[in-house]
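Next up is one chain by itself, shown in C-alpha cells, the form predicted on its own.
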Amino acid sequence: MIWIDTILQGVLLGGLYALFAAGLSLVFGIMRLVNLAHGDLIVLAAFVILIIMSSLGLGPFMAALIAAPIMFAVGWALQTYVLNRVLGDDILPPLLVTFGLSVVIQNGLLEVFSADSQKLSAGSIEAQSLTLGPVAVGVMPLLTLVMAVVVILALNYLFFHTALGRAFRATSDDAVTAGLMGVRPDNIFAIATGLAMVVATISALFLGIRANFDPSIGPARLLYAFEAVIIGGLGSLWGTLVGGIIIGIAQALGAAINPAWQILAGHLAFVLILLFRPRGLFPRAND
C-alpha cells in the first residue's frame, strides 16, 4: 500500500514537471531553440502573479489570468527583439544569449524581491484531499496533473488542427520555404515563445501554490524541464508528459528509500533511459 501511494504521489509530481517542460518542448519543436532562461522565466511569472495578487487583492488563479497575457507579451518581445537576431545554424549564440538572460533575470529579481522565499496562498484548497480507494490524493497535486494534461491537449490541438499550427509545423520543417508561401517565420517564432510563456505562467501558478519560491530556483526548474523533454523525445508534447511523470515517480521512490536520494533518483532515471534510448522514448520521425 505504501508503494502504491508513493508511485501515485510521483505521478502527481510529474504533472508539475510536465508543465515546466511543455513550454520548453514547444519552443524547441518549432525553432530548435534551447532556452536556458526558461526556469527563470517561470520564476519571473510567479513573481508577476504575486505582484498582481498584492496590488489588486486577487486570488492566485485570477491573478494568473491577468499575468498570462503579460507574460505572452514578454515572450513575444523577447523573441522579436532579442532571440530572432541570434537564431541560425550555429546553436551557440542563442545558448549564450539565454544564459545571459537567465543571469539578468535572477539578479533583477534578487534586487527587487531579495532572497526571501515567497508563496502564492490559495486558501483552504491547499490542504484539501480526496480519498481514492486506499489512498488519499491532495486536491492541488491532482489539479496540477489535470492541468498538465489539458495544456498538452490544447497545444496538440493547436499544433495539428489550426491554421496557426500549420504555420508552426511548416516553419519548423523549413522556414525558408514557409517564408516563400507567405508565412513570416520571425512572427511565428515570436508567437510560439509567447505561448510558451503562457504555459510558463500556468506552471508558475501551481509551483507557487505548492511550494515556496525565490529568485534562485530557476535553474533547478530548467533542469527538471530539460530532463522531461529529453526523456520524452525532443519536440514530443505527450512524450514530455511521460518524461515528467517518470522523473516524478523516480524522485518519489528515491525519497521513500532515503529522503536524501530524492533528487538523485530522478537524475539517475534520466541517465538510465538515455543509455537505452538516446533519442528519448518518443522521438519525432524527422529528428
Partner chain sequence: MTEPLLATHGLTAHYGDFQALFGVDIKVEEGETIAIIGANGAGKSTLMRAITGLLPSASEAVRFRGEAIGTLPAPEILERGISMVPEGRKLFPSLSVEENLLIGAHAREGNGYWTLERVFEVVPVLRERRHHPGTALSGGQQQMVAIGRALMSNPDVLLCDEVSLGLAPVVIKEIYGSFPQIKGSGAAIVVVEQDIGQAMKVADRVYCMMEGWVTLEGCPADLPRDAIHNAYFGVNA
Given for the second form:
Amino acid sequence: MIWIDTILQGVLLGGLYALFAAGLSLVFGIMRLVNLAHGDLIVLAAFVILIIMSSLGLGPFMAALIAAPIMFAVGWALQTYVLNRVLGDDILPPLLVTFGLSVVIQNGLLEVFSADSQKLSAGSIEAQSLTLGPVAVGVMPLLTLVMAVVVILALNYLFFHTALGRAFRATSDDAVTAGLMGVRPDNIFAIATGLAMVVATISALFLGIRANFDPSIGPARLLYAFEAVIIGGLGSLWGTLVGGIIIGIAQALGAAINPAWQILAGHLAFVLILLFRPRGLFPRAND
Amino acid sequence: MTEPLLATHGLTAHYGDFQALFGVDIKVEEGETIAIIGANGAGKSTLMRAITGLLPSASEAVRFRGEAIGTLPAPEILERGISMVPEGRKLFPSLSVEENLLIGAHAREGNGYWTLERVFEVVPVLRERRHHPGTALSGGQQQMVAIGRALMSNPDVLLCDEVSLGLAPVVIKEIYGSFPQIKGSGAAIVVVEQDIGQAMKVADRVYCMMEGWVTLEGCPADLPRDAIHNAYFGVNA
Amino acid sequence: MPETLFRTMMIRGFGLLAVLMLFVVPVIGSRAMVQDLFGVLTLLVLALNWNLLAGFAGLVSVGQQAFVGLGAYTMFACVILLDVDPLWGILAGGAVAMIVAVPVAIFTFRLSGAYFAIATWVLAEIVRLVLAQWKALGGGTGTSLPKGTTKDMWGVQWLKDTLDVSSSAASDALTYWLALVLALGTLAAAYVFLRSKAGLGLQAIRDNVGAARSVGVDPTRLKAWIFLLTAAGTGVCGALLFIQITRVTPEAAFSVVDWKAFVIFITVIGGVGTLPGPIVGVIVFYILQRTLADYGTIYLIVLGLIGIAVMLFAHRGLWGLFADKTGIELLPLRHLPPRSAHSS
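With the form predicted on its own already on screen, would you show the form predicted in complex with its partner chain?
What follows is the entire complex, opening with the chain shown before.
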C-alpha cells in the first residue's frame, strides 16, 4: 500500500515538473533553443506574482492572471532584443547568453528580495486533501497535475489547430522557406517565448503555493524540467508530461528508500532512459 | 514610358567571396510569362533568391511596382505580391497537404482568386489527400502542392524555380497544363528551366543566362536555335 | 606589416617578463598576493581546459565542475584513507577524473548539441550527490585535511628553510608554483596541440563540418581524447585547489558559481575559441573582482551582463576584438608549421 501511495505522490510531483517543462518544451521544439535561464525566469514569475499579491491585496490566482501578460511581454522582449540575435547553427552563443541571463536574474532577485524563503499563500486550499480509495492526495498537488494536462492540451490545440501553430511548425521545419511564405521567424520565436513565459507564470503559481521558494532554486528546477523534455523527446508535449512523471516517480521512489537519494534517483532514471533511447521516448519522426 | 511590374537593374549577388550574378537586367510586365533558361550554375536560382529577398542585394537593384525592394527581407517581398515555388519544393514535413497550402496564405490573401477550394478544383487529388503529410505524396503531387502554396497568397508575380526537375514527362506536362489558369488569375509568371523546349512553349519572352550574365533575350519565335545554343553553352561549345 | 610584427614582439616580450615576475612572486610578494594569484592561476587552468572543450572541440559542457570535485575528493581520499602525500593526490585526482570521464564520454557523445550540454550537467549532479554519500569523507557536511598535512608535504620543509618563512607560507608558495607550472603547461600543450595537424583539423571541423573528412581527422576520436585530457587537467587543478583550501564539502568542490559560472564568463569575456582568450578573461575577471568584491552579488550580475554583451556584440571576446583591430596574433594558430604542411 505504501508503494501505491509513493508512486501516486511521484506522479503528482511529476505534474509539477511537467508544468515547468511545458514552456521549455515549446521553445526547445520550435527553435532548438536551450534556455538555461528558464528556471530563473519561473522564479522571477513567482516574485512578480508575490509583488502583485502584496501591492494589490489579491489572491495568488488573480495575481497570476495579471502576472501572465507581464511575463509574456518579458519573454517577447527577451527573444526579440537578445535571443534572436544569437540563434543559429552554433548552439554555443545562445547557451552562453542564457547562462549569463540565469546568473543575472538569480543574483538580481537575490539583491532585491534577499535569500529569504517566500511562499504564495492560497489559504485553506493548501491543506485540503481528497481520499481516493486507499490513499489521500492533497488538492493542490492534484490541481497541479490537472493544470499540467490542461496546459499541454491547450498548447497542443494551439500547435495543431490554429494558424499560429501552423506557423510554429513550419518555422520549426524550415525557417528560410517559412520566410518565403510571409512568416517572420523572429516574430514567431518572440511569440513562442512569450507563451513559454505565460506557462512559466502558471508553473510559478503552483510552485509558490506548494512549497517555499527563494532566488536560488531556479537551476535545480530547470534541470528536472530539461530531463522531462529530453526523456519525452524533442517537440512532443505529451512526451514531456510522461518525462515529468517518470522523473517524479523516480524521485519519490528514491526518497522512499533513503531521503538522500531522492534527487539522485531522478537523475539516474534520466541517464538510464537516454542510455537506451538517445532521442527520448517519443522523438519526432523528421528530426 | 511606364515602369515594368518587376525589374532588376544591374543586379549582383555574392555567396561569400564568390560572385554569382554580374549586373543582371530583366523585366517582367503585368500578366507576362517569362522563361529564364541556362545550364546548371548559370545563376538562375541565385536570381530568384535575390528577387525574393533570400540573398541580399542593393536596394535599387530590384524594383517592383515602382518601389525599390532590393534590401527587403523575404516576408516583406511576399507581402508586396511576389511569391516563389522554391527549387526542390521545400514542403513542410510537419504540415499536412492542406496546411502546407494554407500557410501560403499566412501573410497575404491578395485579391482572393486562389483559395483552398480553387486549388483543390485544379488538382482534385490534393483534396483526397488533404490530411496526409505533404511529404508523403508523389514528386509530381508535391510539386503541385508547392505551386498551390505559392498561389495561395494570390501573387502578382509567381516565380517557379525548376518545377520540372526530376519529374516524369507526363507529370511535367500536367504541371505546365495548369499555367493558363494561373495566367488567367492575372499573375505574371517567371519560370526557371533547364528544359529549353518546355520553356519556349509557355514563355512570352525568354532570357538565357550563363555564368552569372544574361547572354540573350527575346521572344521565342524570334530566336534562332543556334543563337540559343550559343547563349546556353557559350559561343564555341 | 612590420608595425604589427613589432607590436606582436612587444606583447610577447611583456608576456615573458610577466611570467618571470609571476615565478618570483612567492619570494618577493606578500602571502595574500600569493593566495590571490593562486586563485587566478587555477581559474586560468580551468578556463583553458573549458575553452579547448567548448571553444575548439565544440563540446559545450556545463558540467566540468564534476571533474574539479572528483579531483578534490580523490586527493582527500588519498590523504585521509591512504595516508599518502597530497602531491600524489594531485596526480591521482587527474587520473580518477580521466577514468570517470570515459563512461561519461561514452554516454554523452551519443547525444547531440543541446542534449550533450544538459547531460553533462546531470552527470555532474550525479557525481556530486554520490560523493556526498561518502561518509568516510564527511558525507554532506564535508571534511578537512588532517592537521599538519600541508606542512609535511614534499618540499615544504626545504622551502620553509630556504625562503625563511612559516610552513603555511611555504606550502602556499609550493601550491602557487604548481599552479603556475600547471597553467603554463596547459597553455603550452594547448598551443602545440592546436598547431598540430590534428589541432588544425579540429579547427577546420569547427568552422566547417564538411571539412572533417577532407582534413583526414576522425573527429569523434579526437574529441573523445580532448574530453578525457581536459577532464584530467580539470581534475588535477581541482586537487591542487583543495590542497590550498584544505577543507572539502560537496557544495564547495562542485560549486556552480566558482567552477562553472566564473570559468565560463572568463572564457567568454576573454574570447571563446581563441587561445589567449582565457588569459585576457582572467585578467579582466581579477580586476573586476578586486573592484567589486565588496558588493557581493552585484559582482556576479556585472560579470553576467558583460558576458551577455560580449556574446551579443563581440563574438570572439575581448581578445578577438583586440586581434581584429590590431592584426596582432600572439599565439598564431592559422599557419601550418612547415613540417605538417609537407606531411599532408
